[in-house]
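What follows is one chain in structure tokens, specifically the form predicted on its own.
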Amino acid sequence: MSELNLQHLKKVYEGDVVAVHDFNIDIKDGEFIVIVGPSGCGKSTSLRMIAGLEEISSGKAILDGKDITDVASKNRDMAMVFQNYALYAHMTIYQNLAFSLTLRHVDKKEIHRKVMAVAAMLNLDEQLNKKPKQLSGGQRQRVALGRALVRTPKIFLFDEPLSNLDAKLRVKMRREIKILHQKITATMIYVTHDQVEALTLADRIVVMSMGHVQQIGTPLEIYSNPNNKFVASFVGNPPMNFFYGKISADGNKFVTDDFSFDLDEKRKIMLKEYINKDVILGVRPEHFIPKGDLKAKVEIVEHLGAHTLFNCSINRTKAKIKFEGWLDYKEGDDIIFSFNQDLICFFDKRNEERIR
């Protein structure tokens, strides 16, 4: 079982630079965390505090119902990869892989059964012979996760282990680190500035900003129904449209100085509050429909193969439309669409909350 439950944490450097504000998560056994957000926002710190590489502030760690708050890192029995893979140049990948357990005076017959079990999982039974120079980025990123794998330490952690890599590698590592947790069911926690890596790899995700968590959820309760503009904004490639209007007199209609429609019955009794008040419209790329009374014109084309991604202008407000299929539109051309309003977001404009 490895639990980890972090409750309040708060970290502030000299001159009361505050990094992480008030940081809560109960992380469960087996739970693949992902903490995301722009450089900056807190996300590094965090996982620096947990693996105790940085002093917690105020609030308290506990790992399987022990406090180790002001425990060495040492004695935290948790295991982390690197962004550079911090590999030792001068060893070779084996004993790269048998170090942390050699320094523990492990057996050399459990040292050598470990070493090669994770070998031929990450497939680097060829390459233990070899130095970390003659390896290439993604076997080198391998090694630092085989040398995290061969402690079998309680939790799993790992800063931007993929960012040096080239994007088709990335892709490749993802899926390795994807296979890899299916198979141990160990606790991970990852950090990562990359809103692609942390759909496709969390259980649940961390979104940071300036120091702090903006929301908690799945992938899906991330995208579909972000907390505010912010989340919003940060998760989703291309990102959501957003635009500034306001709910008519009536209540009926979203109204903006270049184009306005009419709400269904959800959308006015949800913002009911918010007559004649200034809120904010978001809506996804794919969450246009290909018919209506609106009209966009079409400024860029980019054909994506299974989708057309369209840059364009409704009036003055540049927009970015998703449609299924190889559209053949060319830049002049005019896009007639409607919103999916099950599927669109309403923010308030004084705070950029969603109104639910």
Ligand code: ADP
Contents of the next structure:
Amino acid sequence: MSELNLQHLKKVYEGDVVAVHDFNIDIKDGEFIVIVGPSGCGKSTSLRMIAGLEEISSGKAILDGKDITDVASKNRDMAMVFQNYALYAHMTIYQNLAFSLTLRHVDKKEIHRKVMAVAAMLNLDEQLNKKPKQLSGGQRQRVALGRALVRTPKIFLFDEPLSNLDAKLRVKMRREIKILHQKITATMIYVTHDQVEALTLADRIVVMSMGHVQQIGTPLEIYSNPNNKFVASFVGNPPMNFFYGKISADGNKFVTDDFSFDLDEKRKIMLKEYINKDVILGVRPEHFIPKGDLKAKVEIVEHLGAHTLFNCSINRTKAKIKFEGWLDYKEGDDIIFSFNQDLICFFDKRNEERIR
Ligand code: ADP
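Would you generate the structure of this protein in the form predicted in complex with ligand ADP, following the form predicted on its own above?
Now the complete complex, all chains and molecules, led by this one.
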């Protein structure tokens, strides 16, 4: 069992820099949590407070019912995998894998059993007598994972473990980590700036911005039910379109300088307090419908195989629209569209919170 409960975690660095404000979460046994956000949002600081590498300024961390807020890092029974692998260059792969157990004076036979089991799991059997510099980037990253695995810690912590790998290898290693999690069902906390890694790996995602947790939810909740404009804009590629406008005086239309459309009954009810007020409409490229009474001019056509992506303009407003199929349009053509109103989002312009 390894459940982690974080209560009002806060980090203030010297000079009153608040890196993390009020981080709260209940992490269940075996859960894969991904903390995602742009550079400087407080992801690593949060992970380092969990690991005990950074002092917690206020708040509490409870591991399996025990308060570990002031427990030293080495006594927290967590293993961390870093992006720079941190392998020992002069040691063989076998020695690298065995190192943490040797330090803890684990019995030699037991060390051998664990190292061989982990090497088999990570496909490193053939590499055990080599030195790190003889291995590829992916293999080295696997050794770094293996060093965490031999210890069977309560929680695995990953700090951008794949960001030094090229794009293809990153995708491969991402799958390997996912398979690994399914095999060993350990609690994992993973930090990344890459929203695709978050969507593909996580049971639950924590989205952070400027030291604040913006939303915690399953990948589907984060993608289709964002709490605010930041979350909506950070997750998804190509990103969500945002259209700035107003709700008309009769409450029936969304109106911008460049286009307007009739709201359906559900939207009218939801937006009744926003009559004559500024709102932001958020529409993912795949949430346009290829029929209706709105028109956009195609500027660039990108064939993605199963879909066609149009960079277009609705008068002066730019939009990215994605339709199913390989569609034969050229620059300058008009496309006809409407919005799938069940899937679009409205945000209050004043605070950028989702209107529900
Ligand atoms: P991320 O991992 O999301 O890129 P960090 O957690 O590393 O972000 O940093 C969050 C904020 O805290 C940033 O503004 C960063 O400049 C600041 N910060 C990080 N480490 C220190 C430190 N040792 N001293 C002062 N400020 C720091």
